[in-house]
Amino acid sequence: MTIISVPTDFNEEDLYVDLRRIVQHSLFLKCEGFNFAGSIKLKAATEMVEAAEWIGVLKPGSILVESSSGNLGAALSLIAASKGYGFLCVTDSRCNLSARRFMEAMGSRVHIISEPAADGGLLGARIAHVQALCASDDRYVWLNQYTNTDNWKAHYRTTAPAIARRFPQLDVLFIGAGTTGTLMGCARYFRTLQRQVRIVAVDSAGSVTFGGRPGRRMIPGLGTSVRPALLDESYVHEVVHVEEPDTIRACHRLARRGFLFGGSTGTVVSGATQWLSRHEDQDLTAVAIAPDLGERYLDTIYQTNWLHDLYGEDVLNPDELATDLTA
């Protein structure tokens, strides 16, 4: 029996899904969404908050403020409610309605940015708004997930060691790239182990993280319009870019087998499948990290009208539409 008194005390660390029968490759998916925040972001949020408390930046009466596309905001809203802080999430229209409602249910406020910055897009505009808030009132505390080293340290301390324990013969690890906290924490950990683990970053097409051209991105989570300060490409062996229709197809393929995952997970699975298809001649032990579950995407990725309006009616083939998505 597990009994807890605060929501951050529970996080399922050792659940993996064997995806072989779904993606036709040997791939183990590490599920990170089974906690009260619903995503891997609870780890980084907890680490950053506790570090800020330790050095005295965060104290009674403080108001946390953060730019987030959804999952980190949800995690911070949960922590703020548990600890008695205020929280204001600065996001944009791509943030899922369910994530916004989750934050508001926790007593947090959500501010939506609608106009992109000339340099940096919507993310740049979100960051500028956060900076203006902090300049206007010293009660606001910005943990800044984009530059905060406690972001990657959370995964160096928890996520990566958990994988290393379960897969001592690991060959390749697929990690989605957003702020690159998970990516950098895991990559740094495996570098210190001096094990020959290939680190493959999975990014969204249209993201500038690895020097690509900026483009439209409608699925929140992975990808950025401003290069993450945490990123050190010397730790990354390869990068796979995934188009959003491929993310959607991966999500639906998993859902048709009973696994409802979020957009970030669909991107990682799609990228991993593409990479493994190019290395079929090798006998590899491969793990991919699933950052989120799918409930927050029911009104978007799993909703027919949203899909057709943005990607056209042929975004899913008949096999992936085996059941009525509107039912």
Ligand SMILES: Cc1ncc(COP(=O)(O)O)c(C=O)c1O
The other form holds:
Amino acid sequence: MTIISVPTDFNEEDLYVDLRRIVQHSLFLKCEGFNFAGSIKLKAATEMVEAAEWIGVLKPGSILVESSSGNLGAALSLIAASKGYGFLCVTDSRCNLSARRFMEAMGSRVHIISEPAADGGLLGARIAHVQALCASDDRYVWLNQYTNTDNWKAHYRTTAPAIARRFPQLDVLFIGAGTTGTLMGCARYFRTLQRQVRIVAVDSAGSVTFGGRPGRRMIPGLGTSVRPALLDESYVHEVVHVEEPDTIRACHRLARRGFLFGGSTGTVVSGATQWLSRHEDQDLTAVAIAPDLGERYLDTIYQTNWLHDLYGEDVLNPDELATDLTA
Ligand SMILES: Cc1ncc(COP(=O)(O)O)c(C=O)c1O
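One more: the block was the form predicted on its own; return the form predicted together with the ligand.
First the chain shown before, then all remaining chains and molecules of the complex.
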């Protein structure tokens, strides 16, 4: 039995889904969405808040302010509510309505930016808004997930050791890249361990993180329009880019087997599957990190009108999705 009195005290760290029957490759999916914030961002949020308290930047009366596409915002809302801080989330029009409602239910405020900056897109405009707020009132504390090293340290301390413990023979680890906190924390940990683990970053097509050209991205979570300051590419062995229709197909394929995951997970699973298809000749122990669950995407990725409007009527091929339970 687990009994807790603060929401951050619970996080399922040891759940993996064996995806062999769904993706036809040996792939274990580490589920990071089973906590009260519903995503992996609870780890980064907790680490950043505790470090800011420790150095005295965050104190009674402080108001946290952060730019987030939804999931870090949800995590900070929960922490702020449980510790008695204010929280203001600066997001953009791609933020899911359910993520916004989650934050507001916990007493947080949400500012939505809809005009991209000339240089830096919507993310650039969000950051400019956060900076203006901080300049206007010294109660605001911006932890800045894009530059805060406690973001990646959370994964160096928790996510990566948990995987290393369960998979001593790990060959390849697939990690989605947003701020690159998860990626850099895990990559640094495996480098320190001196284990021959291939680190494969999974990014959305249209993201500039690894130097690609900016393009339309409608699914929040992974990808950036400004290169993340935390990224050190020397730790990353390979990068796979995933088109949004492939993310959507991966999400629906998992859902048809009873696993409702979010957009970031669909992207990581699609990227991992593509990569494993190119390395079929090798017998590999492969793990992918699933950052989120699917409930927050019921009005987008799992909603037919939204899908057809953005990606056309053929985005989901019924034959491809059909459940073959004999596989
Ligand atoms: C659901 C979800 N998955 C993945 C990520 C990216 O993780 P990271 O910021 O550690 O790269 C984010 C970032 O906001 C996210 O919200």
